[in-house]
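Next up: just one chain, as structure tokens, the form predicted alone.
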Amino acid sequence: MRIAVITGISGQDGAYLAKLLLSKGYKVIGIVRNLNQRFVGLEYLGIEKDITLELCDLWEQASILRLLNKYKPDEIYNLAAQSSVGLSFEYPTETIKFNFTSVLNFLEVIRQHNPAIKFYQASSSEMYGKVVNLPIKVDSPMHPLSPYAISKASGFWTVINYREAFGLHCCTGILFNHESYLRSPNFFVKKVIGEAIKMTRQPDLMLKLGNLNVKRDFGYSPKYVEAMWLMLQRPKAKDFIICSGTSILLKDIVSYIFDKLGLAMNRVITGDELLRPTDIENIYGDKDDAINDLGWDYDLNFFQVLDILIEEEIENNPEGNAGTTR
């Protein structure tokens, strides 16, 4: 039984790439900061009893050492992240200064206790940030625009440091943004679909949202673990883009949702106060190289992707939420 060792496994990614796991007989550890909170996103997999969940510091590479004598793992997939683009401007020094230290921390213990670990870290599309050419490839230009994407470029490229430098097998996936049902509710389109719900019961409830007239990348949380996973079980280590390959305008993701449950759009109102200092007009990636060398395959459009998030979000959560985002 080969086993796997997942940080943030509270996350989307990290209950879906769990199950995923587990389907294809792995024992997998969960590493969370505290094992008294509720799991939900296992829970709502019907997976938390399959999981084993386990302390871990990862600003300690001591506490790092101790679950890597303890499990032995085969694998490690590094999700734990501070992943709110507009949070680390709230928080940039935590937000880079844990982002970069777990991922240096975990490549250092692997490095000087079993290189024979492989290695998955989670990135972003965010570290391109202000592109020049579209679509975006592992090689192209970075621009980070945020605390965020700072702290993900700098494990991305420590990542690289350590597979030239001690030929560690450790790689990278950059994801373009993707939802579940299991999404934070902090994020754009959880958020948005929620508070749409909520708003088809209550007539006079507005939506405040921020800056609509940007384009992004959007994909679906269950398939892109799949990539993850194919990217450990290359001979040699790789780093890929993972992607829909499209980008979509933020305005038509709220004018979609909002005609599939008869609202009218003067009901979203612009607030300044949730305008980033700065901000991405557009960005796409190029998928061709996770279909043709991965064998990764992804073929939804991200209308598909919200026809499944709204009818999944109305049957675990009729009454939406309240709020607002971006």
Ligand code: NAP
Second form
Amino acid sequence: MRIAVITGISGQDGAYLAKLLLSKGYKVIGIVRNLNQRFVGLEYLGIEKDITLELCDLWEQASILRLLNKYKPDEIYNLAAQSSVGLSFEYPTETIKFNFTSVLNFLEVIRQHNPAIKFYQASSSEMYGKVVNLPIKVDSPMHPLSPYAISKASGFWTVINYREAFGLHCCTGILFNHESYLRSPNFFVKKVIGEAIKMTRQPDLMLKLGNLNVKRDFGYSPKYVEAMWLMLQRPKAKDFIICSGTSILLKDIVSYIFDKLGLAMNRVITGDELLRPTDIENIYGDKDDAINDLGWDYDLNFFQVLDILIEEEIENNPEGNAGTTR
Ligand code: NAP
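Would you mind giving the form predicted in complex with this ligand, to go alongside the form predicted alone above?
Time for the whole complex; same chain goes first.
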């Protein structure tokens, strides 16, 4: 039986990836910060009893070494991160330090103790930031525009360095925005859907949002985690862009959700405090390599994904309380 470690298993991608790996017959070890809590994402997917949850302090190489000695994993999927761009402006030190140190600690322990372990690192399209040419390819120039993006770029280059310097089977998936019912409610799409459902019952409620005139490439998390697994099955490690291949204006997402729920767009207001100090205007990626070389399949447009998300949110949170799942 193959053994996989997933960090960040309490998050959106961690839960969907765990479900995928279980379905493929893996024993899944999920790394958490606290065992005395509910793991609602795992519960929602009905897999909480099938996962071995384990404490591991990713700040400490000794803690990671204990984990590897105890479970002898074949594959490690490192998804744990302070993952919010907005919050990274409030907590830049924590974001940059943790998102970098945890990657370095894993690679160093793997290098010294078991170089056969395959390692996947969750990278982000945010690393490219101030975009010059679109679509983004792996080797497009990087110009991070937030502490989060800087942290992910440093993790990205650390993985490449350990692959080139020590021949480790380590790679990164550069994922563009992807959503699901398990998305944390502080993220844009989940927040808008949850609030909009609530607004259908409260006619005086307004929705305050930041800059809606930016475009992003959005996809569906349960499909994106398939690409993570495919990457670690390759005989030779390689980095891939995982994206839908087109971008969509945030305003159009709001207008689609509002239209579907019968709400008027004049109930949306802009909050200057929600604007970011620097923001990417438009970004989308090139998924050709992921389709042709990795063998990933993805053909959902984001309005199809929105239909799934709205339906699932209404089913689980008919009151529309932003559907707090974590
Ligand atoms: P998420 O839902 O925010 O989950 C983040 C996970 O990281 C949670 O399990 C969280 O644990 C854990 N974590 C955060 N800080 C930690 C710390 N200091 N020590 C240990 N664990 C910590 O993120 P996601 O959407 O699943 O994304 C997974 C990964 O992909 C992240 O690295 C993210 O940056 C990256 N990514 C995501 C997207 C996207 O659109 N979703 C796009 C590109 C890249 P707690 O529950 O204990 O807080």
